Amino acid sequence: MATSADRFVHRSNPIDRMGRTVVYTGELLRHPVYTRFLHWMVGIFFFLALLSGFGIYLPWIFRFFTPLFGGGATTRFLHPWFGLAFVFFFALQAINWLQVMRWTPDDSRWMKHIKQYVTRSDSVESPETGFFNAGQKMQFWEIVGGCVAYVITGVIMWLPEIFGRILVAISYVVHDISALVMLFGIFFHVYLSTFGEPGTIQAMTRGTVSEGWAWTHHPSWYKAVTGRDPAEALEEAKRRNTPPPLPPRTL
């Protein structure tokens, strides 16, 4: 039986009817425009707030990174406004995701099996694996802690006359630790939707995946939105790609 994890439903708004998703034969729809215009958002403001705050708090390092922003001051004044856009629109996306991220006993149960996920030894996704795995979760929660992290301590660097310097302190330590952990899940989500899992990126710019990207990776959201067995769709698939066999040959 599906639940809500499985399958993600969107209900259109204005920013869905300024763009388009095009599904041809033998693909499914996986994002909306609404969904992928959120994510875009959340990875450039990012970025900028990364970038920006390399080049604030390392610049005998990074300091060839405040020219990009017309110079120190201005980085300095930008900074934390790309650090509440980042959080804005990853806010936006949380509540648009908020029913396919809750925790279930098939995430448990997928967590044990991290090992075979991080190794591929496994070529198709455990059957119960629904709209995202309960890594993509485990990343989706840990980027909600951050950005709570982040507004806390950005207003109290943001305002150091009023809190003091012991919580500023503080501050600075907590909000580079999440960024540095935020970093190395942003980055190990780039690799696994670029090279890790061929196909996955397309989901992201044209808001599709191929039904053999669905059945291998979220089996449980292919049988919720096909109503078919994956296992099936799997064998029938190969048998589609096996060459006949080759005539006898005569003498």
Contents of the next structure:
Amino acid sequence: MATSADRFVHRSNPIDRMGRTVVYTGELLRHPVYTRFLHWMVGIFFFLALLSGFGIYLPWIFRFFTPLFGGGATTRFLHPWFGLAFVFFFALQAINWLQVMRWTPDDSRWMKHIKQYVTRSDSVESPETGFFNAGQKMQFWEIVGGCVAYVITGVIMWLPEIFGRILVAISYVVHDISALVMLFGIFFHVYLSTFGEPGTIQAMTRGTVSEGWAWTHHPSWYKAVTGRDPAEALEEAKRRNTPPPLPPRTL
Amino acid sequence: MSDRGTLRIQQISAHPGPVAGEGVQRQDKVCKLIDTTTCIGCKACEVACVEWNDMPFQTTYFDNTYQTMPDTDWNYWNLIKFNEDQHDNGSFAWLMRKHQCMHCEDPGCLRACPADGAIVQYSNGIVDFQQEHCIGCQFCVSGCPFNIPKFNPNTKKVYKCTLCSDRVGAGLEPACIKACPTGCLHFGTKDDMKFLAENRASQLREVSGFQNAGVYDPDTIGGTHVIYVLHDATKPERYGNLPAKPRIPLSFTVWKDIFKPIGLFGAMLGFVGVVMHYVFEGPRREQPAPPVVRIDPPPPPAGKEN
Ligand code: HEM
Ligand code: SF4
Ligand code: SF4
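Same protein, different state: after the form predicted alone, show the form predicted together with ligand HEM.
After this comes the whole thing, all chains and molecules, with the earlier chain placed first.
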């Protein structure tokens, strides 16, 4: 069976071989073990860095975060390490996804009807939507940029003796803005992968999605991996689902 | 490093809500006056500071100057800077300046500090670090226009001159004042010290021929509780990087106090946005979805969509 692996080069590596991904009938492989592992390491360290960072960002609001990490001084000590771990795993993920995240003319077309996407005016995604849609790609590239900003400004604030007070003062603002943008974006990410588009989270847990999910949210990817036309597949499923007409009633 | 019992607190770093005890008791603003023109560089004040604060001595090295070490340190809060000043006619003078925390009226260190209570300002103007609340981020270093707070990598805390808040709280003058043999250091209320300093400056201008003599009490940070009499107040930089217009970076004032809360509010709009999206639009279901029973309100008539 064709898999998402056909769409981007993913050579199976030791981490993939440590686990398994079971694809049942009616499902497609979406993310192999290595991708899932990286994603959740990114997720864990992102939230650790976020919570410890916000304990320092606005302590008069978030004073309850610092005790979670063992007090203010320990929070301050841990935060850069959480951040580095987040960036490290995200860097691996970025390498893993570099190919599929490439911006294509289809993505520019997708962006033009983003309003219909938000208002859900079509029941399925526009047919050119591939493995990731343009919104997902934008968020990916935002995180790549944010990570670069985090590392540069974070190291400057970590070693103020070397970089001097003015660079630290500038970095402080850039670091904060990067965190705010990422926090803003992550609400959309978590929402869309759980409540907003039911059936998505299993892509990152079990690694598979249903065929229905694929032709609904990523029709062009569905076509690439199954060779079937997503619109036709949907019509066929509709026919299968429609109960046979009731026999004429006789009185 | 302080005596909270006798000194009232006026400002607390990163503190939510009002400052308990603020304005409860009248306290005179204190001030240390340093007359650089009568300093002989004997370093008695350096010794007195290390002695009173009971700090371990720090090894230093000789780098062709009489200065004890290149800069103040976490265990060396008071340093006479030996600035060699070359005149146009080739002659030379030493501009000696006692370098320590300036106890700013608007302290950049306190503005920058993100830890509740790690830096306080007493009603008498003294700015004091409370190491038990310090988280070791060193933002105060970046906020200070005078490069004063110094980090101890072992304790991961920051230290600086306390203006002997423990002594002042008990009605004594700071240790350095007590040690100075020439009387170039004075301690008293800010008003008295300002008066004394202006008098000395006009004496220097009128009697001693220093036309530019003046008092250093920079108003860009609301004045300081340590003031200098300088032979040449027009170029304080000559006294070892004493800034003419010390400033607190906008990151620690405009950004920290105004845009940080606004930015957080903006980011949380993302959360409100997704919740409202679910409420107003609902999820996109995998197709084919179960047959629709009813849509409320009914979709607009055909032709009017989008
Ligand atoms: C509880 C939190 C999270 C959940 C439930 C979640 C869920 C998911 C799911 C299901 C996917 C796959 C989407 C697909 O296959 O189309 C995904 C992809 C992704 N995740 Fe997460 N994730 C979470 C946190 C994070 C965090 C904290 C980051 C990084 C800061 C992150 C970065 C990404 C990226 C870049 C992708 C690929 C592109 C995309 O789908 O936007 N995720 N996530
Ligand atoms: S001189 Fe620096 S450390 Fe001292 S009060 Fe001013 S800003 Fe704070
Ligand atoms: S290092 Fe300075 S800014 Fe940071 S918590 Fe300690 S006193 Fe405050």
